[in-house]
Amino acid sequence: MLTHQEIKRYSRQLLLDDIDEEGQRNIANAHVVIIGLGGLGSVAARYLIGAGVAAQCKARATAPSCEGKLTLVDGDTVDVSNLQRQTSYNEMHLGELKTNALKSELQKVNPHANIELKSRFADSKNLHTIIQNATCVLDCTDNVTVRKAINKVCVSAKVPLFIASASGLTWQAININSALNESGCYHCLVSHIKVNENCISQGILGPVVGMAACHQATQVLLYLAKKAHANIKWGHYIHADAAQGKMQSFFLPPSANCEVCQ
């Protein structure tokens, strides 16, 4: 059973059929890995911690301990240009590692949260170690090459992967679960369409990144709460135009020649 304090803290989401008490325990016990702590990762992390990820509930001696963990991965430092859209940081964090700065802010939300830091950039050499024992991974990077590497490792390990991105006035997202073997992967996607997901070359409006992060965090929480019975879609690529209020999506079939998922 959840404690009185836990029920009070998470009361609004416990009212949802998609969460409930069992789902809340699942959220607390999950190991979530966020790769990239910019406008996407920092915002998504705040919502995940607020919802109870890595909550470490040990209130009763007879109750099972929550063994969840939030792993934050990034080798970058906070720059003044980040403050336009990366809402977890402020001028007091300038020059500080994003992992350290974000952990400090997240602990203000839940000082008991179990947060692990990996202050390095993810690449093909360290990704296997980074996602070890992960319940799911959030790809919040802004580099297609790194995304391909994350996708490859997650597909191989059959770890659910939640990808989001934003550029200009649009945002994109896709959920990939290779264990289901029903849809394509990120490698299939970039083989089908040209992906321009770099805010440095395309520019970006801060709230647009926030929209993508909120979608990504929502999908992750719904998955963690109910796992196989989660009310989400796998393999559907979403493209949203924030200026026009339009959203398009299509199902991404597996590519017969994909060297990653086939």
Second form
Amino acid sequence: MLTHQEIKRYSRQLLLDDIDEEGQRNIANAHVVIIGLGGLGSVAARYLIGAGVAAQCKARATAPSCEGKLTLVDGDTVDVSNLQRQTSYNEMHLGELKTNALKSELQKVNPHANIELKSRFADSKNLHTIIQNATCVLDCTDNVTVRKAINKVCVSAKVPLFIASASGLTWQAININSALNESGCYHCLVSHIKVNENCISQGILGPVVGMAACHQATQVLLYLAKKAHANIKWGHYIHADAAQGKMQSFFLPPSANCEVCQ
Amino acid sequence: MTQIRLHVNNQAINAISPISIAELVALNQLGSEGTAIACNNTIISKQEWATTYLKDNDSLDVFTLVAGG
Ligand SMILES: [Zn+2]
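Show the same protein again, this time as the form predicted in complex with its partner chain rather than the form predicted on its own.
All chains and molecules follow, beginning with the one already shown.
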């Protein structure tokens, strides 16, 4: 049962069949891990907290179980060049760890949210611990090496993974659920391809990466609310051209000899 | 050898069959760093470009993978 306060706070999304009361409880009880707190992660986090991810029951001590948690992972600090697109940060945060800065901003939205910080860069060594017991993971990082490591650990642990990326005026995204075994993984996509990964040298327009983050947050909320019954697509790579307002979706089949998912 | 019509990023082009994706990419200089290709809305792994032969009316989307965030 949602409290009166919760019904008020989430009323706009409770009206959606894709969320409703049951979905709202699922959203609150999920453990979501966001890796990378730049243009993707800092924006997605704001939407997830707003929608009730990790909304803890400090406000309602009588409720039996509240497992919900949002884990924020990044070792970076806020730089003035981030403010163009990383909308949760402002001049007050310059030089501060992104984890600390983001948590303080998110707590202004929901003071009772259960937010856990891992103020270090994710790598193949620490990822196993980072994603432990996660309901799902958001890959909001900015380089292929870490993206591959996140994919590998999520595929092997069968944790649903929501990937987004952006560069220039392009954004892309894919949802990977290795438990379903129906489509390929990030490794299937990028193996044999040398991806030009430097978003700094390519340039990026703030709202373009914001679109990717909004897509990612949308997919995650729909998944958390209804899990296996969520009306989302797995294994389809989205390629969007923000200048032309064009979005395409391509099926990613499993690669027969993928060393990660096969 | 027959002439076939292909659609590459929504532009019609003619090609002589048999032709693989790898040959089409080389002939038309479609590939560069980070290029991914979907044929009829399914992504074809780069290692299969050389063995995937195109049919009349196949539709290809050639795009660049991005990894920034
Ligand atoms: Zn794979």
